[in-house]
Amino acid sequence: MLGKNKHTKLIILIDPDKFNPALLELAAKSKVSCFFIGGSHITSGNFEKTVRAIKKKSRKPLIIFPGDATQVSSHADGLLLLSLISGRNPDYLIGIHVEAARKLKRSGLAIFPTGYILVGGGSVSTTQKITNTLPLKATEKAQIIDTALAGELLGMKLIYLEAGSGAKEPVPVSLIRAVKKNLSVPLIVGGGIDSVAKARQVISSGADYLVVGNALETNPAFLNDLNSLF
């Protein structure tokens, strides 16, 4: 369901609080590879609802990118087991997965390990105000490379470098294409990708998938522009 690749695939990362159905016939006619589902604060009872709703309208992978334990549907197709190696905070390596550990094992849900590296893009992300955790610098490659290996040598089995959600700046090239070169897993990219040029870039630097969120959220018509690349 994930791979590496040997071209970036696209995948659309889906806010249910944000959801817009018009986003999935746009989508079924795109060359989008999967959707991501999950948030920071959503809505009770909003999350199962928008999984079936996508699931009813689309053939397309549905995998969960959870915001916390109870983001968990066995009518999905697989989870993002998220681990942010990136910081400190023993909740965001261990701790939520315990809580949850029961429930995804009920799930029958593909589990996709994942080393999750949170790169400073400009401005405060939602996920550095929950997690109570630092970015590493864009600059600090060479620590960045490190942590990504270390995901992988911990068995993860996907590193998914993110600049935070409404990113500024996206994770910038250099860096992408150091840390892929220097890995055996896929790399996903995220964050800040608001146009096709800054798409184009990540995509020039072999990352295997690139996210969009945000920016299809106020323009779900920017994924005709996204089609072109693909």
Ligand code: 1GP
Given for the second form:
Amino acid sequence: MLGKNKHTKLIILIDPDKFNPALLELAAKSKVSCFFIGGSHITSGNFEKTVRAIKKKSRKPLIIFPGDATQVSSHADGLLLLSLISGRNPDYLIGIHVEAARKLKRSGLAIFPTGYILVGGGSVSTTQKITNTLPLKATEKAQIIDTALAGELLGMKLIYLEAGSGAKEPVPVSLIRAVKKNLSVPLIVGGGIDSVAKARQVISSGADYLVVGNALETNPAFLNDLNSLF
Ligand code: 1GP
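Can you now output the form predicted in complex with the named molecule? The one shown was the form predicted alone.
Full complex below, order starting with the chain above.
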């Protein structure tokens, strides 16, 4: 479901609070490899209801990108078990995982242990606030590569370089390229991709997956522009 790719694949992140069914119709006709669902701060949206609605309308894999321990549904296909390895908050390294372990085991979901690396994206991200951790600076290239490698050596099956939802500055292409070069597991990149030019940069870096959320929430037609790149 989530492996290494010769060419970057596109993933759409759906926030249940802002779910727009029209996006599913557009995605059906486009080169979207799968959907992520989740949010670090779900307020009004009903997580379970949205998971079912997506599964009813789309055959593409639906993978949970959980914002907290409650975001588990056996109606999805898989779940990123995120460890925030850029930070040093034990809750986000092991605490919440212990809390959710039984539920996850029973869920039957495909579980993808994921090393989640927050990279400073020019503004304070929601993830940074909620997790009470500092992102790594994009200029700390060696530290970011070592963090990704440590994740891989700990057995994580994916590494996610995250600039933060709606980031002003996406993860720099030179950094993505350097991490990718040193890594054996698939690399996911996301945060702040709101133009074809920015998407093209990520693709040129050789990342295995590019995640787009915000920009498609506000403008689903952006998917038509992205399509030409994949
Ligand atoms: C956020 O990487 C994802 O966790 C996607 O970010 O919403 O900015 O596209 P955007």
